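Form predicted on its own, single chain, as structure tokens, below.
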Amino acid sequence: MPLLEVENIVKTFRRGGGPEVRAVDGVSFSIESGETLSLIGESGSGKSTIGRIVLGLEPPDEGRILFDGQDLTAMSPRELRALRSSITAVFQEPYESLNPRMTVEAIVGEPLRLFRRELSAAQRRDRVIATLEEVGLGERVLRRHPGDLSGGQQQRVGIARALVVDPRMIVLDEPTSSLDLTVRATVLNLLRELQERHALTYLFISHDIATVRYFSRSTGVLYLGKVMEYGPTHELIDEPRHPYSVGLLSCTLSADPDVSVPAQRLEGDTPSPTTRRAGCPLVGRCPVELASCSAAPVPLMPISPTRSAACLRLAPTEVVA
């Protein structure tokens, strides 16, 4: 059985009196325990969005979460509390994410206070310096504010602040792009090596394609809200296979100059994610969409062994007639 399963959820959002967003449309994926997914799309693809609906920061309008095959969607708010530290985040800007008044050691304590009130302080204070020690700070930095850090440092305090209450899932929101190259790939070894380590699962959300591929083992494209594609990481970036996934990946730039990706332009601009649709939502900007794709809703079908996509293109034949 998956750690985490998604099913079907959809988040819409409305500012004051002005239209509807439906920021997350029909999503579905599954994490087995101990593995890696990614999403990945643009900006507004709903991304983000996901991230906070399984770590309850945003109640789904429709669908279900099922962590170790529990309905999240169905718990009290109690019930959902005592499961809180099973599911920890570490997020996009480690500075704005720590509180600069409290030092390191309340930090990443403060887990361990709401959530572990067995402990004793010093019970607490040797647990906050072992973690600190396992993401290579250590009791020098206890005493330390945010502010006296770098950003590095800054963000493996947040990646203690998660780990510190022996989570068994952690949310990954583009946890290294706001950090200089070589700094990023020492997070990257770091966060794979607590995996390794703790046998933890990972939701990792982020844009950039390298380290999705260097970091994940499956893989999950979203535009405007929607699967567009999913399955093994190395096979979907080597050979994208819907529309928008190639377009996507076109985008990027190999580091091998003997590879070069799959050349594939999507017209238009990304519509308003006010507008809805019947159909696909990459209508009117797909090179090779089919009068059928407006119809009705493309789902998610399989297309291989290892592989789904939400294109007629690329279904089965009975599904397309």
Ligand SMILES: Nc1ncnc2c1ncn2[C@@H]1O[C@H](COP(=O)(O)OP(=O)(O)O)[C@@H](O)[C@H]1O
Second form
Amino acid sequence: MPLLEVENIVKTFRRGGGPEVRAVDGVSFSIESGETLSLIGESGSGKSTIGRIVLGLEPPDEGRILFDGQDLTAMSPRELRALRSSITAVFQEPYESLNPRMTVEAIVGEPLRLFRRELSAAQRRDRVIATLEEVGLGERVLRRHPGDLSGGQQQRVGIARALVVDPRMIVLDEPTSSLDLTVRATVLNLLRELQERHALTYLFISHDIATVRYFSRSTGVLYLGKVMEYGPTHELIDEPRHPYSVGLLSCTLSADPDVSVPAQRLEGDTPSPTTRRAGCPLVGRCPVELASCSAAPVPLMPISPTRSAACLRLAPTEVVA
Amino acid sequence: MTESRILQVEALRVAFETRQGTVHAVNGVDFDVRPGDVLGIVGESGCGKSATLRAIAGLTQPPGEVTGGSVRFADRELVGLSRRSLRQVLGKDIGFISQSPFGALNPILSIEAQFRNVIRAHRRATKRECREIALRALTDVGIAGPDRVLGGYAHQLSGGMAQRVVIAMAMVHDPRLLLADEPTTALDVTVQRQILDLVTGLIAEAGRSMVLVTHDLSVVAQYCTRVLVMYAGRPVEEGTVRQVFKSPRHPYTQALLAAVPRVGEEIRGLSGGLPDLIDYPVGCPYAERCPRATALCAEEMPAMASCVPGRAAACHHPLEEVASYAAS
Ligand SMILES: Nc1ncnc2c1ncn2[C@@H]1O[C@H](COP(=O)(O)OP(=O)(O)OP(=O)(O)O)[C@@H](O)[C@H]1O
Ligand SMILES: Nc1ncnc2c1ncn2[C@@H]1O[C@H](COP(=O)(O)OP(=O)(O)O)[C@@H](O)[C@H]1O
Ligand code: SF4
Ligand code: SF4
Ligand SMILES: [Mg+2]
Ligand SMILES: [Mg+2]
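Switching from the form predicted on its own: structure of the form predicted in complex with this ligand?
Next comes the full complex, this chain leading.
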């Protein structure tokens, strides 16, 4: 049984009487315990909103979230609170997500104060120190403030804070986007180690395809709040089949100067998320679009035993050339 | 020889006075740019990339100061020029693009008015002529509805559109040299791709040149002709992109390349950080993190040593050169 099942979630926002934004528009996926699912997509595609819904920070307008078989959307606030320490999060900007006036000890100890009230101050402190050691920081940073730490160290504090309550799942929302290449590599390797050691389940949100490829087993590609394609990461990245995935992946550049970049396949910019679309969201940018594409919603359908895509051109046997 | 270099940077130094002491941000940077070159400058955060680029463009601001060295643009010394003489060169022969387009645009002036200011800084033009120039410049950067953009304000633009407007403004006077500091870092890959294709296309068109600061090695691999790797305010390696990426000689360059996620390979990070730039080390600034370091490294600063013109590394114990890439 998957640890997390997300069924058909929808979330709309309306900013100050303005037009409605369908940030998440009928998204479903599941993650097996101990595995990593990545969500990739351009900014505004709904990745963070999905993460916030899974974390219970935002109620969905429609749909269900099953965690370990329990429906989060049907829980009382008290039951939800008890679950808060089972799913934690690491966010993109370590500095912004850590209170600059608190010491590292207070930051990492805070979730324990909230969710492990049975612990004494001394037990709490031991736990904080042990966790800091696990993320490669140790006791010496206890009294320091986030501002005195490098970006990589700040993100390690963020990871310690997510780890200290012994969660089963962590939502990683662009955890390495603001870090330097060499620091990013150490943080990614740390996250992988921790996953193995604690059998953690990750929802990994990123727009960096090289990182996703290194990190996760399966991947969903999002566009304007909808999943365009879903499948095993390596298959999907090496041989994308949905026209949007093909276009997105053609924009990722190789760090090998001898591997040249393919010609770009997507035309124009992402349209405004407030525009209502009856059919496929890619209509207007798709190089292989059909007249029927704008008629009705295009559902996510299996296109092979391991993969699915939402495209009228992709019957189970057909491939977009 | 000199005529073929559009930009010559020699022994450039930049320091920032802070309460803790003097931060030696740039400590002797040398490089040349020739017409048609797209030079990438890479290195980790804080290594002095932006400080170098801003010094070249005469944009160093207090508490920062250019404390030494020379910047020759088309054989004219820029270091020490008065603000007024500098302004004749900047924005005209040298264009500058920064990471945040919204920081570069004025939020309360219409895009058209900002174009007018940019144009009139270096030539006389009527309102109507300015509008025509601006429309053409916007069309050149691939903006479909240029009249609508001209009448609007910065906040009405997406990040990608705003960066295109900034590029269009930077190209208005047909600069020979474009300096770009992380021009696409804040943008999505799809937009990054469009913008880099566009800018490097404009550069290649007329034998212009560009210096591109980035922390993204794949941007360098795909869009630059040459690369300069910096560490702690010093150049540590330079060469053509193929030379440096296929056969790095400096251990720091090797570490950078090992951190790029690649199919089927483990990535390796780098622990520790830059040395203290206030109390600058006497020896090699990379010594504390370097697996090849010896006693010599801690005592003596290695200088950039080159065997072929344009190819150099600053290391006492450089990595073996892969012969097939030596000349490429
Ligand atoms: N205004 C300032 N006051 C004090 N120190 C500064 C100032 N601006 C930059 N520095 C210091 O100068 C050094 C070089 O900074 P610079 O901005 O050039 O780095 P960079 O290589 O561009 O880094 P990044 O990749 O983060 O943009 C750093 O140690 C930085 O802290
Ligand atoms: N609190 C909010 N209020 C209004 N609109 C929002 C809010 N949060 C997100 N959105 C909108 O929802 C869409 C998806 O946003 P987000 O989930 O942050 O995307 P991503 O993380 O993929 O960049 C965007 O159009 C965004 O502007
Ligand atoms: S459904 Fe139509 S418009 Fe959408 S991706 Fe497929 S072919 Fe293109
Ligand atoms: S000089 Fe020494 S410490 Fe510096 S990079 Fe070379 S081997 Fe390493
Ligand atoms: Mg986000
Ligand atoms: Mg910078």
